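Just the one chain here, laid out as structure tokens, in the form predicted alone.
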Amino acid sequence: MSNSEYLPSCSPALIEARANLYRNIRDFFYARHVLEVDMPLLASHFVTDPFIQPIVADDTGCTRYLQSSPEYAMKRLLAAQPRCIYSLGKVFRAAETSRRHNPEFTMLEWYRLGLDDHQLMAEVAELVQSVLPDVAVHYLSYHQWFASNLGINPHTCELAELRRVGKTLIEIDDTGLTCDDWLDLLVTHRLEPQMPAGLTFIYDYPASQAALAKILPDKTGTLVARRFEAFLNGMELANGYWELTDPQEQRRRFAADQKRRRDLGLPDIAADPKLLAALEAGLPDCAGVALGVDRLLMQLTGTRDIAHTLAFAADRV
């Protein structure tokens, strides 16, 4: 070990930017009498996400996951104790390592109960503007960003179609990959790196990709994901919610997240008990959405890599 390798991954002037944001962040909850709630990081279930790889921890024999968000703990205490919360900590993702990725990293997570996902929008706006004031900030729909810049309605877009448009813009191996697959990849390849500076948001998600979010009929009457994605000078930074209350409708996406894991080979990973004992018990109606914390710090201060926004990264710890 070289004498330098104890050295933090960022500078003084990053470490004060941090602790500054950290507090602008709680002041803008308290002036909005949304609590501040701190959340295991540990827990005995881990999501379903077939996308998202746990760290797992032996506790004496008891296997534990390092969780990658504090949604599912939140949504239980919203079961018990129906306020408004939000939780500003670390979270965990394994395999995830580059400049704009970190193992660890800070998640801002929040829960407003009575709102949509158009009226969380509104605040996550209000929040980015208040360390950025200038920013601007754009709506559109996921149909409006693929039919101004694709031609294609990806709500009824089929694979074929989706195919042609892919393999003109995009070289790989599309062997087994579906609809999502493509317009996920039609997203990262096409659409992000053509966002307009300022703050994103894109909102109404095809109802396959719903995650945890309702799923209701938009205004020409096609079924939506209530989600949105906002994106910061093209760089994704938070994933929003109407979530969804429905404890069945839960149990169907638990079991089609198991399936997608065995079809990829990935290890089976249990639907949370505790989280369907909450959603039976009752849920209130809210919105909720989860922010990363680093990515916002990195659009503050014009860092280009995350480690540079972290005391210790994953390489120095």
Contents of the next structure:
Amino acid sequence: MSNSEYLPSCSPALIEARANLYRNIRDFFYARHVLEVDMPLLASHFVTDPFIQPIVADDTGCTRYLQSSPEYAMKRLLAAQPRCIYSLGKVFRAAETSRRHNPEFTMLEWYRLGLDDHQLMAEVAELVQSVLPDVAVHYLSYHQWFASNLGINPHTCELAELRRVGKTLIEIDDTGLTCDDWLDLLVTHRLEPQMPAGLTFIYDYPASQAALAKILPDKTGTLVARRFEAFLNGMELANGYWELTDPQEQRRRFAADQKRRRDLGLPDIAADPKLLAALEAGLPDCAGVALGVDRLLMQLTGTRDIAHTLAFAADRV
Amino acid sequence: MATYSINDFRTGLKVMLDGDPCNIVENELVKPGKGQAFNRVKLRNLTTGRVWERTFRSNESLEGADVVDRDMEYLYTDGEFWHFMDPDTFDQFAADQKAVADAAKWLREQDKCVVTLFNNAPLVITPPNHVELEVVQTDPGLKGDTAQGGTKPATLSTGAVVKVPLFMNEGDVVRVDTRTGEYLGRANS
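Got the form predicted alone; could you also share the form predicted in complex with its partner chain?
Everything in the complex follows now, all chains and molecules, and the chain you saw is the first one.
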């Protein structure tokens, strides 16, 4: 081992910038009477999301999943003790390493009782503006985003049309790609790189990409997911929902995820019965959002590689 | 040859794509919100030199390409092939016009080159970055011309034509950067 391998991945200035950002976040929520809560990292269940893979821990023969988000635990807490809460802590996702990904990263997640997705977007903007006062804020529906840049209606577009547009822009073996895969590819390859500077909210996602958001008709009557994503200077920063509270619908979404996992040959993940029990007991009407703190720190400090915001990135641990 | 999964792609790895050996230039994981992960990979096609971007799903894999770089000595050309020898094993390899391409104009017998072998046959010849070659033809410099100022074309012993300062004469040896074709200076010989 060379002598330099013990060294941190980031500069003293970044260590300090991170500490300051945490303090700003805590001040922001303290002033708004949102309570910090500390959620478990090791849990008996994991999200069924087919595109998030767990890092599995073994506690003397007992399987525990390092959590990819505090979402299920926070919703259980909300159902039992309704009040506005936030969590600031580490989360874990297998096989995610890149300039923008580290297998463990810091997530800020918060839930606001009685707010919908649009009111929560406004609060996300205020949080970002509290650390980046001059940032411009844009709002765009997913439909406007696709229609204005690609001339496509993402809610009604057929696979053949998406493939035709996608193939002119992206070289890929498209065997088995679904409509949602093509929409995602157009986002990552075409729409994200062309985003304006500043904070951009994309809202009203396709119903097929609802995850844990309510599905409701928009102004034109199209069913959309009341989910939003925030992008800061073209980099995905946060994902929020007007939260699904219906336990029957939650069961259907779990089952749909599990079917998709099987179709893709991924390991089975059991639906979390404790989350379902919490929804049966009654999750209060709320909106919630998860924000990547390391990415916010990248933008605050002009850092191009997430590794340089971390004391010890994945290649140094 | 081994098979490499997309997550193992590192800069410099050689893989087969669409029947051609390629060098990985860049591999970036992209993972949209709630969607599946893709890798945007930049590859250089070693046969054509073209760099292109392909997107893969993270569960895809590609076969490795049997491509190795070896230091060899240039021996001679018979007009159709250029012959190289590995000075350690004395193995000899014949490279065709396609493999030698622009390198031909820099090759001087006994100079060291990098021969990229694909399935044990020369695929690309890379001349040394800097070569020293004799000027065999150039117009005489005008009297009074000094180091600064204009240039003139000069033909070198290997056939390459480079721009040299006006004071250079036939028989002088010049140092040239083969990547840019630029004159670097008079050689100390």
